[in-house]
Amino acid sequence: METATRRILTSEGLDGLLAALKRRGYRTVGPTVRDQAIVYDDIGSIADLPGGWTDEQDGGHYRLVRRGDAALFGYAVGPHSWKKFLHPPTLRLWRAARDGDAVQVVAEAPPEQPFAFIGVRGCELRAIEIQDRVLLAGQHADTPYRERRRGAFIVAVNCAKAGGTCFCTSMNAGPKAAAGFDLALTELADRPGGVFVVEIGSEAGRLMLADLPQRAATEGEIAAAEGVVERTAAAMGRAMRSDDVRELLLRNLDHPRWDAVAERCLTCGNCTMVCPTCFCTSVEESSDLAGGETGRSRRWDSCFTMDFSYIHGGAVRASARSRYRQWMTHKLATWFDQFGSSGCVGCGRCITWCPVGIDITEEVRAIRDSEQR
Amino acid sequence: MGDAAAFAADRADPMVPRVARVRRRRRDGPLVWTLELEADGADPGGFAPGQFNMLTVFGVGEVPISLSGDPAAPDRLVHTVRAVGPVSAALARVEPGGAVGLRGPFGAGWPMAEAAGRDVVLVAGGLGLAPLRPALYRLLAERERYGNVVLLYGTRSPDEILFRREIETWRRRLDIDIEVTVDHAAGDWHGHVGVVTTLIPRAAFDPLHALALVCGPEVMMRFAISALRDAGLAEEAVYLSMERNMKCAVGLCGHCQFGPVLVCRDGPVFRFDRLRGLLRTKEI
Ligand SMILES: Cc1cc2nc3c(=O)[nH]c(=O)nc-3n(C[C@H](O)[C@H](O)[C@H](O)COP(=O)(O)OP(=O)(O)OC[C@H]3O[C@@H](n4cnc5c(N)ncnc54)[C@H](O)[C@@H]3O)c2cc1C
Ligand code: SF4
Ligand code: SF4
C-alpha cells in the first residue's frame, strides 16, 4: 500500500474520531477496563480506553499490570471479541401473538444504531471474515447477524505488544490489519502526546479522517511503524504449526492424546465462549402464562455441553474426549471442508481462559510428535 | 457505510416460521400421528422427496419432521410425527385446525433422477418409512421410467406398521415388490420374522444397475448397508438419510454437524461413499 495514504492523529485527534463517529449515529464500542481485565462495551472518549495498562497471559492466567507509559493500546485481546456484538450471546427472534385462532409472528426488529469498533486487531478481522462466510457466504444467510455486521465502522489497530498467548503469525492472520478495516491505527507509544499512524481501508474511512485535524506521517513514522509490527510479530507467546494440521487431525482420530486431554477437560466450555469464530447457537421458547404471547430466543451454545449432540436416547458426542476433539478438529480441520477456511486464528484466547490451561498449539504438537504411522 | 437502507432486510428470515394449519390428524401406530398441513395464504412451492420441514408448536419448541406426503401434491404438506419427547409430543396433539409454525423445506433429498432407468431398493426401518414415502409416490407415479422397484421394510411389532392400508394397495399394483418383516410377534402374524437387513439377499434388483435408498435408526442403516454390499450393490449407489441433533436447518447453528459435513445443509440424504470413514468412528 502506497505510503502516501498513510497520516497521523493525535490522541486529540482520536478523540476527535470518537466525537465523530457518535455525532453521525454510530454506536461506538472499544476496549475498557472492566472487573480486572480489558472487556469490550460502549466508550465516548479516549479516557474510556485502557490506557497504561497491559496484560500478561498464560494458559489459564491473566492479569492486567501498569504499562509505565500512557499507551492506549498496549495490551493483547481480552475475553470479549466482536461477535459479542455482531452475533450476540442472546437474543430475541421474534414473537407469535394468538388472538384466537389467529396467530401472528413478527420478526424482532433490528438495532437502530449501526455499530463503530474501535481497536479491531489483526486476528480479530480474519475472525469477523470467517464469520461473514459461515453467517452470511451460505444459501440462508442469518439476519441479525447480517442487519450487525453492515454498516459497522471499523478502526483497526496494529497490535504493539504480543501476548502470551498469541500465536496469529501462525495462522496467518497477524499482527498487522490486513484487510476489512475502515482505518488502521498503529500507536507509536514512545512518542509524546500520543501519535497514531493511520492508514486508511475504505472510502468511508477517508471521508471520515478528512474531516478530523491531521497531517501527513513522515517516513520516519511509517518506518517506526512498520517497526512495531515486525517486533510483535517476532514475540509472539505461541507457536503452531499449520500448514498440514488437518490432515494431522484427521489421520488422528483415534490418538490416545485425546484421553490425555480428556483427563484434564472440564467440559466447562469457556474456549467455546471465548473463541471470536464459534458460532454456535442454540434455541428457547417462551410463553406467557396463558399462552398467548410465545417467543423464540437463541443464545450461544458449545459442543461440550451434552445436550448439543442430544438426539432420542442419548448424545452422539457423551464422553469428554469426543467433545474436546469435535472442538479442535472443528477448529483445524473440519472447517476447512465447512467453510473453505481454518477457524482458528491463533488469538490465544482459549489457551488463556481455559481454567486448566489446556492449550491448542501444545495438542497439536503433542499428537504431531507421537503419531503412529 | 450507516447508511439506513443497508438495514433493509433484503431477503426473508430465515428462521422465522410461517404460520400453518392442522387440516387433518391420522393416528399411524402407537404413538405416531400423521398431520396434514396448509400454510396460510402462502404459496407452497413444492418440496423434493427426502427433504424436511421445521415444526413449531408455539410456546413448546421447534422440531425437523420429514415431509411424508405425495411431492405431487405439495399444498398438502404431511407429516408423520412419533411422540417421543415434549416438542413431538405436543406436536402430535395438535387438533385440526390448531396453528403450527412452519419453515422449509430443506436439505437435499432422494437421487430421484439418478435412479431413472435402474432398479430402485428402498429399505426403511420402523418410523423410516416416513421420508422414504414421498420417494415411493415418485417412483409409482412414473413408474414406466424405473426398473424393478423394491421396497423392504421393518419394525418392531406389527402394531407398528405405518400406512398400512397403503401398503396393501401398493401390493396390489404388482409392478412394485413389498416385503414387510417385524423383530417380534404374536401368533396372529403370517409374515417374515426379523431384522430388515434379512430381506436383502432374497430381494429382486440387478445390483449393478440398483440404487438403494436406506432410512432408518443408525444402527440399522449401518446393517443394511453391509448386507447390499454384501448383495453386490457398489458403496456409490448407497443413498442414506442421516439424523443429527438440529437447532436451525439453515447451516448456522453448528447442531448437526457430522465431522466435515452439516447435515441440513449437505443432507439429511447422502450417497454413502461420502460419509463411510465418519460412520465408522465412534462419536464423531
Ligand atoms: C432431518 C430429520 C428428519 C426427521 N424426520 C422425522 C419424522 O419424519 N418424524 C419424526 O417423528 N421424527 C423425525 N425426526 C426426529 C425428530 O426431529 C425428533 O424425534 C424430535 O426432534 C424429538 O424432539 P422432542 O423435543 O419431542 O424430544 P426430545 O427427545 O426431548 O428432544 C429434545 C431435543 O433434542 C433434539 N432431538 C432429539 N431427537 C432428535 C432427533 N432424532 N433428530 C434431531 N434432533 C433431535 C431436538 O432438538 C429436540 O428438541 C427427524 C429428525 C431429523 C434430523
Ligand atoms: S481456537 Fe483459540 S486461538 Fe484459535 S481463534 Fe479460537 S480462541 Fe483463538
Ligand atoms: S478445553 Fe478448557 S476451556 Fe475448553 S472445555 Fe475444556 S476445560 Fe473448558
Second form
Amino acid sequence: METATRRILTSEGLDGLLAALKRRGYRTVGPTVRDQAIVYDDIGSIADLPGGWTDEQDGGHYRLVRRGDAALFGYAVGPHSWKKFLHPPTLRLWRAARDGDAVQVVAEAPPEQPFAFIGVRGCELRAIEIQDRVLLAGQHADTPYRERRRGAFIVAVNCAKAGGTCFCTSMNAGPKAAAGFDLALTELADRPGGVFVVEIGSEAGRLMLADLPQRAATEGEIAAAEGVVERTAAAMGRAMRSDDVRELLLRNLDHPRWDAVAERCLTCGNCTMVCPTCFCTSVEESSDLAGGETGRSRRWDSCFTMDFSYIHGGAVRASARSRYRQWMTHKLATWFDQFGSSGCVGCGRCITWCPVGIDITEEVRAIRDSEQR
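Requested next: the structure of the form predicted on its own (the form predicted together with the partner chain having been shown above).
This part shows the chain on its own.
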C-alpha cells in the first residue's frame, strides 16, 4: 500500500506506537545499547533506544561514539540482524520423553507473540525479502521460520547515516526503505523534541497510526526527509559494481586472488554469522544421561567450517581458499541461479566484523582490475 500522504510523529507519538504494539500483543524488538554495541533486543519504550549514540565502522573495526544530538536512530547497523529472531541461532525442533512403555514426542511450540520489529533499515528489509524467498517459497517451506514471520509488524527507518562499510546503494537495497514495511520513519534529528516523517506501507500500518497522536507533514518536512536519504546515499563507505558480478566471478574461479585472500582468512565464519541472509544450518540430536529424554535441535552452521562439506572420506572444501571462494561466489553469483537475486544487500557487516578486515568489495574490485589490466 503506497500513499503520497506523509504524517508526523513526535517522540511522544513514537513512544505511543511502542505502547500500542504491546497492548495488541506484539513482542516489540528494536535497537538498544549493550556490551558496547547496538544490538537488537526486547524494548519497552523509546528510553531503551540508543539515543545520542552512533557507530564508527571500518574493516575489522566497530566502536560506539557519542553524537552531538539525541537522535534515536543515528547509527548504521550493528552485529545483529533480524535473522536472529526469524531464523534463530539455536532452535529445538522436538523432544521425546519416555512415559512408562510409551514415548511421547512433542514438537517445539511456535512463539506465543507475533514480532514487532522497530528500526528496520532498507538493506534489512531486502534481507528479509531474500530469506522469505529462500525459506518460504517452493514446496517445502521452513515451518519455524513461517511461524515466526507470520503476523510480524515492521517499522522501518530510512537511514540518516551511512556506515564506513555500507554499500547498500551498490546493491539497490537502500538507504531508503522501498517495500515490505507497515510504517517507515525518517528521523529529522535537527528538529527539537524529536520529529519523524512517517510513510504508510500497509493497511495494518494505517490502522495503527490512526490511534496515535500525529499530524500531516508539511512540504518542508517532506523535503527535509528526502534530503536525509539523499545525503546518506551520497556518503556510502564502500562501493561495488554489481551488474555483472555473477559473470565476473564465475569466469575467475581459478584466479590467484583466492590464494591471496586465503592467506589472511581465519575461516572463523564471522561473516556468515553476521550476514542477514546466510541461512545454512546443521541438525544435532542429544539425550539425557538417564536415557529418558532425547531431542533434536537446529543451529546455524557455516560453509567456513570443515565439517560443513564433510562426506565419507573427508571434506569437499578442505582449504581456506576453497571455503572463502564458495562463500563469496555463492553470495554474489550462484545465488542468482538458485533464488533469482543476489544474496548480498550491502549492509557491510561481513567487512566490519571480520577479525582481519577482509573486504568483499575490495576482493571483487581486485579481480575486476586484473581483467582490465
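Numbering follows the first chain given and starts at 1. Between two forms, the rigid core is defined as the largest C-alpha subset superposing within 1.5 Å. This is a predicted model, so every value here is computed, not measured.
Novice: Taking the rigid core as the reference frame, is the Cα of A262 displaced by 2 Å or more between these two forms?
Specialist: No, the C-alpha moves less than 2 Å.
Novice: Kindly check if the Cα atom of A290 is displaced 2 angstroms or more between these two forms relative to the superposed rigid core.
Specialist: Yes, A290 moves 2 Å or more.
Novice: When you overlay the rigid core, is the Cα of A179 off by 2 Å or more between these two forms?
Specialist: It does not reach a 2 Å shift.
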